[in-house]
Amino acid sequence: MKTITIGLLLAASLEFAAADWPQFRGPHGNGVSDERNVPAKLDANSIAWAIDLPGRGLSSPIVVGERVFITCSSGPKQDRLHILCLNAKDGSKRWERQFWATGRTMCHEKTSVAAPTPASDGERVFALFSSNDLICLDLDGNLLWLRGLMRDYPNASNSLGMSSSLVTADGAVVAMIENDSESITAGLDARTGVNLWKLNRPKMANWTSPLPITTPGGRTLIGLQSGKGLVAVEPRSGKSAWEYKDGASTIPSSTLSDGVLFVPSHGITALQIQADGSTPKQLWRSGQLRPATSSPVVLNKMVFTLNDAGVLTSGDVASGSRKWQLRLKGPYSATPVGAGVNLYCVNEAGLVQVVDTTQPEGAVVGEINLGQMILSTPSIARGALFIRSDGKLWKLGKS
């Protein structure tokens, strides 16, 4: 009986973890959820709750257990930084913490100081802002440490604003502070905020986010993408494991699925991750799958790219050949997310469109108009879709 009880508790904990969305583009960093109960038919009754936010933001919400974390910035100069924790069930506020920005808050009017998505290791939540303020709180909102990275690296900024999100692995928090002046990426100790390592990076504005890469042998690496290409580093040491040097986009990020890395490079370039940790093997390259702002998504053995105008293109993961195209109602900035057979696409006008990818030419099977400009990538957790605008956060799905 004791063995059975322990087994049931372990199974429950694994299910609990699988339902979380702890970082930008989810637990695997590829925008795909393992859940199968996310609603496809959306209407007014699909809104479980909607709450007003105290400031602007492009960051995606993250979900850990029954907690939803979201960041905002407020004030005429967006120098007031907000971190909120909400109840996933009803949207009620558990706590809110506010900080003054210590770095530059200048950014393009379309973006925000609260552009990077926070991340959690299950014990702490880490929030990075365009001002290069990096804040660590426990799940109850207690401050553990704070780094004003611009004090250490005063020229690490650009006039359009920073937006690279955080990723955590092996007790390290990886922050890409890449720009055309003092361009760096650093790995910080999750407990203390002290640098474990720092790399000088190509001097060019870069809005991609670090990507967790799990090799076939179970080794964890972090992919750092730039206009020069992509380098995979160890999260604790920053030591390079391999490098792809043929250039890459500085806006859409790479995607990993089933051991294949889909890099926004010359369209899309597919790289096979090697078990021995050596340089990946190029499988194919397709200019027909060229993405715009949105990152590629892999679902049901197909790789999808979405351009600014709203044309969704499907390609075969094995060959890169184009399978079909579907015109959605655009324009788009946010990256789609996937669950089951469906892609969830949110355009800039706030229209959510659900695409059934199993249809011969793809088909929109659900729509709901949230009525506000949305530039943020959605999140999926606990059978629901979480979407934010500058003014609101919605939960679509289970109440």
Second form
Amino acid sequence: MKTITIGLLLAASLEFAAADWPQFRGPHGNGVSDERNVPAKLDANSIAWAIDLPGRGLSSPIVVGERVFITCSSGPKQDRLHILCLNAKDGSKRWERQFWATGRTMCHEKTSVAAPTPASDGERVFALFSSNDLICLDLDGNLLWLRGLMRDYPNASNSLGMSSSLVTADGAVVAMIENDSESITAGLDARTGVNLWKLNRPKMANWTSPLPITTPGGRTLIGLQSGKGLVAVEPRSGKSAWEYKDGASTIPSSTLSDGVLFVPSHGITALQIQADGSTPKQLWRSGQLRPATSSPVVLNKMVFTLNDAGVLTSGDVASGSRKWQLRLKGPYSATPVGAGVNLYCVNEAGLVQVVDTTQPEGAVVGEINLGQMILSTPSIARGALFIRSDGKLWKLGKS
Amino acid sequence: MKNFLVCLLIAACWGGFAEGVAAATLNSALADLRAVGPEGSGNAIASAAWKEVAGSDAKALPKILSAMDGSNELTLNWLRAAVDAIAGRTLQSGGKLPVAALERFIRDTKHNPRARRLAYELVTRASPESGAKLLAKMLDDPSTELRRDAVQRVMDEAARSSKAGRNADAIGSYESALRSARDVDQIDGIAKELKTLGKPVELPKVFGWLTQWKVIGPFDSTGGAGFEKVYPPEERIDFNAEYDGKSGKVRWQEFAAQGDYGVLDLNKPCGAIKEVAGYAFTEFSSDKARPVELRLGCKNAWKIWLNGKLLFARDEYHRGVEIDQYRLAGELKPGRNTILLKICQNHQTEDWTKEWEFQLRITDALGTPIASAKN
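One more: the block was the form predicted alone; return the form predicted in complex with its partner chain.
What follows is the whole complex; the chain from before opens it.
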């Protein structure tokens, strides 16, 4: 068993360097970085670089090695789709590819066609847009395949906009295209983009993202959250391994930490993941922890929820009981990310607040105002934070 | 000397042969990209073909752009990415794009509008002055993107005239821009300026809304069941008939869409009640058979039939509405055509769920409104 675990760890480290941030909310899909050298004392001198972006977007940047990938949309109908690859060191452009949206691009003014965060398996980058265009490139910008999922499934759309990010595991790319009408989730072959499986999903708008769930036994499942609850499926077959049926939010996504799944359901419901991938056991449920737009984050043995106004609530990870609350300057849409003992919270006005979670009531220990509306969740890689607005991408930290 | 000439001849033949092979390889790769289809079909072959195309010299750009003619939207994106890769590599290495050939490509309006737009962007990147010259003649271009930029140029000119107090010039420029504008935001912007200058615009006519309708409802749609339930108007149009509705007997009645944006509000003729379905019917006369777009805006669930054929159905409620939200391809026949819409209202009671309405127009692919031959 020990050998298997070491093997798995080695495999994981080969696929991504520890400093990579290959998907929405990082390598573990929970918003927490393994890095220890991310600066806490942010100020104007912390900006390593800032670049202008060619279009709007809510997607987070992802980082693979020295490359930063980011998506944008532009044009009067936001139907020009951009995928950019930048050098992490200085923000210079390595390459850019543009595409025409093949699906409807209508969305609420607060979101964007480039809302879903791309994902990488270390060899390829997969980018999804609200128009349901899904594009796969290698790290050098060579086009490997593309899909127009709204051409294939013409009613799979949401007039407010789609935002579910992608995940990739076991050679499959999982795209949640869930909405009021033709509501589906599909697993696509990472090499060709052809469907491995397609599930009919609850007919209800859903902006949550698929979640990689690695069981203590090393099995990888993908959690699909919806208003009905959460189903864990096998990445290559779409077969259900287990299902939690007690309802869940359709905006904040679940978080996995140390084998416990924190589901935005009746506040937060904590589920203990089983080693064999069977149905999890409910550990606790707390109505005192109520995530809003931001997803929960677990750091320093506490589970954190952040409401839209900016109240950060800390709960005990073992019991769910509330520990402390800290009033941040809001409002918030982005999910905080964590590194070491610090939470990095970016409000809608572009103010980055660093919260030291070891302080008795939590304390803001660093601030920087980026001066633009920011709704996007930051990324952490290579000792730095990467944060984007509609018009800019900043690197805060190491130059 | 003789040997030297023989060598030259061999080299020339070999060069021609190599060029022929390269052209055949490119043709084959382009054919593979044109073969991609639904649900990822053709992707595996296209992936290898793309590398071949993207590895081409910049001289091949007009040929690659020409391959967009008649291609589906997926192929357009495969080809576009190859063009981006070639242009990026060429410019990065200090090379030059074939500007003259690209300009010829742009001027030939038979080429795919998106391919022409892409060529224009390449030309502008290499030579902004050349791009500006081309744009000056594109006010009526078949590419919506090129036309938009050309319209914007005239709008800017009008704004400058207006600012300088040359109101007659401003009005002339705005009116010229309005004749060519197809994008809603530009039409609205021009109409606002012309109104300020004392020349109000008849927006319903500019957009070409279908305004004269016969409507019937409300039928029951409790629990959303009315969306799938087939009520009599879906089987037969009989303006003299009377049916059981949700709250009593219902009959067809005349009703007109209102306002600048041609909205037909079913709450008015059918009663503002929830969980209902209503129908709207109109006729449209065409002097010839022609492909058209039916452009619908609606935040309720809906179905639409053209000449009895279901074009599309969508069961989404109150997620948003905009002009031309749905662009549906249809085929008009010569003479009388019929359009039937079913609009459903759901159970929600919030303020923003009161609307039970739609707006519809018929246009060509560019968005130019088409009026009924007989009004």
